[in-house]
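Below sits a lone chain in structure tokens, taken as the form predicted alone.
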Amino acid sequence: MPATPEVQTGLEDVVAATTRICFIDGKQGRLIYEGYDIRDLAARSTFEEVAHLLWYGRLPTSAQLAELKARFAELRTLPSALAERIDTLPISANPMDILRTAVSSLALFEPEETRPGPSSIGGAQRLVAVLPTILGQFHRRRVRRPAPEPRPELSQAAYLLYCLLDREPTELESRAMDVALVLHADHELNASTFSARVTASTLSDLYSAVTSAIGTLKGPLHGGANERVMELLDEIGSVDRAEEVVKAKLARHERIMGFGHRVYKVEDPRATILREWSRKVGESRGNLRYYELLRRVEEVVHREKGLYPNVDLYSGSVYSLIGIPHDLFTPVFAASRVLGWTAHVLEEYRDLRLIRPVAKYVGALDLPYVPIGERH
């Protein structure tokens, strides 16, 4: 048998493209878009400014912010024939399962956008523009609500929750939501990030490869996982009770959703402004239930295991104090993270070539072939 390279179980270190979206040191806790500490980011800017800094690789003037904004409110309705069909799916279904539907519907109403190429950015804006859209179209329908209306005043975070919430957001839930959708932006080649990148590969188009990017998020072990948080807040209970049940947990070997990450070897730097924000919010509800079980499950996970929290431990408390149901949490990053997909798959198609790993043979060779009455 020829001699192969040496496996890397999960791709673990292996580096398969080069990028300027994104940068993760590991080891400093620094995540990085496009030059931009994630810290600075969070504090200063705004969803609409990271969208254009990932798809142009610079920040926005003031002129070129306001033309995106108008472009992300021109984009935001539905065609009607889709919007219909979106009405037609079971409620009961995995909204995520939805979104991936509607997405890939999308693209044939949208030819034209779904080219493969530099015009691709207009796919790019109409998937992060509309994304919201179709998670309120489907929210709203089984709670019996009226479909959102596209409100062009309110910005892309203050729209995702007016389509979740059926409400004006308050300033403080929109700033937090803002942030959270940054802090989400983009993470390098995540699994749902690097399936969009190998659909575009193929040459296929921007509405494609978004699809395998969501099929990929759908998976408990890439999205998620702040779902887990948050029913083990609630299988706690109290403050009191935290340690005793970790600790049970931990003896039986069970994972404790929101620590330890793949690439971070200290604090993912997301966390430790979602943890601020998940205070914010807490003390603006006058409920700091979920930020002091959260606070200790940190300390008890911290001491028994060395582990650091990833940015699902906090963000699930936030969105819940907001009101977002629990099974959207994972939409709601897919509605962040479709921001960097579909950057990665624009400079994919810049620098176009087919990804196409080995595996490592471990099965039989040269077996005689019985024929089918002599087989047993």
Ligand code: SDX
Contents of the next structure:
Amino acid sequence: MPATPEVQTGLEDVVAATTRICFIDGKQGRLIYEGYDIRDLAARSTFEEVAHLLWYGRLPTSAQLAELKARFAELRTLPSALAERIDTLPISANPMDILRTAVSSLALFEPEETRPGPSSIGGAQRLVAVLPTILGQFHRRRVRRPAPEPRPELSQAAYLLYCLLDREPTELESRAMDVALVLHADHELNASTFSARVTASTLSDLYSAVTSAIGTLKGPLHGGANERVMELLDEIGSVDRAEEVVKAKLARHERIMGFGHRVYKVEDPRATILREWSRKVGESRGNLRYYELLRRVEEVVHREKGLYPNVDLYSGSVYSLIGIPHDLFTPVFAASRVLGWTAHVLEEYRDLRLIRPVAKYVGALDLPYVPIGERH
Ligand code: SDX
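So the form predicted alone is up there; where is the form predicted together with the named molecule?
Full complex below, order starting with the chain above.
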């Protein structure tokens, strides 16, 4: 049998591509988008500016930003046939399944946007613009409210909240969501982005690549963790029960959602920023219950397992305080990460190489073929 190099299960630490989009320094806990530190972008930029940065490799001028905002507003509306199709889907469905189905169906109405290659920038802008509308079309039907209007005056963050809430978002809520969208926009070769790049590397189209990514993000070890963090907080109930509940889970070798990371060996810088927003939004509501519970859970998990929080630990508390239903947390993650997925697909098209690793075969060899009549 041919010798194969040692198996890197989960492709851990395998360098599978070069990229200019995102750099993660897991030891220092730094996250860089196209040369800019995430702390600067989260504090001083907007999701629309970061979209321009990840697609074009530079922050926009005022004119370029105005043009991109207008483009997003134009591209928010769904084909009526797709809106009608979404309205036939079961309201009990998992919203990530709705998102995956709708993006996959959208391609049927827009073949020109899905052409593989640099022209896919049109499809990339379309998908970033329209994901909130898809979520709004589905969620508003669940709560018996009319389908969302394009609302061109709203930023992407405010528009997303308008689609998911039964009221206009406040300034603070829109800014909190804008920061969350910036923080979740990209994260190098995370599982869902890697799915998108594998799909694009076969020269399949952008909408197929994003459909692959949505299915991947749905998993609780990836995008689904922030929903489960809120379930944990509901289970704990009060700060004085945190130690007992968390230690019992750890004793049963259960994973505490929102902690640990394949790349960060210290605190995820996004968790640092979201912890602050959880406190700010909690204070604005006069409700620091989630924030205080999470701080206590952090203390116990760090003491018992030496683990640090990741991006999913505090995001759910911000979304919950704003009034977003828990089953829409991962779709909100997708509404941001679709930017990173599309940026990586465009990068893959520019420097295409079919992604095809090998496996170490550990099965039997040279078995004699036994006709069915002689098998037992
Ligand atoms: C995201 O890749 C990305 O960049 C993802 C992401 C992005 O922006 O795209 O950052 C978004 O997915 C964040 C992660 C969200 N998922 C969770 O919070 C789920 C809980 N976390 C774990 O499942 C885990 O930490 C992972 C999946 C995130 C990373 O797992 P690894 O790198 O495969 O680590 P591992 O499973 O090998 O664990 C190493 C040790 C083990 O202990 P031992 O069994 O060796 O004693 O750490 C323990 C694990 O049991 N451990 C945990 C734990 N995470 C790791 N123990 C308890 N709770 C945890 N959360």
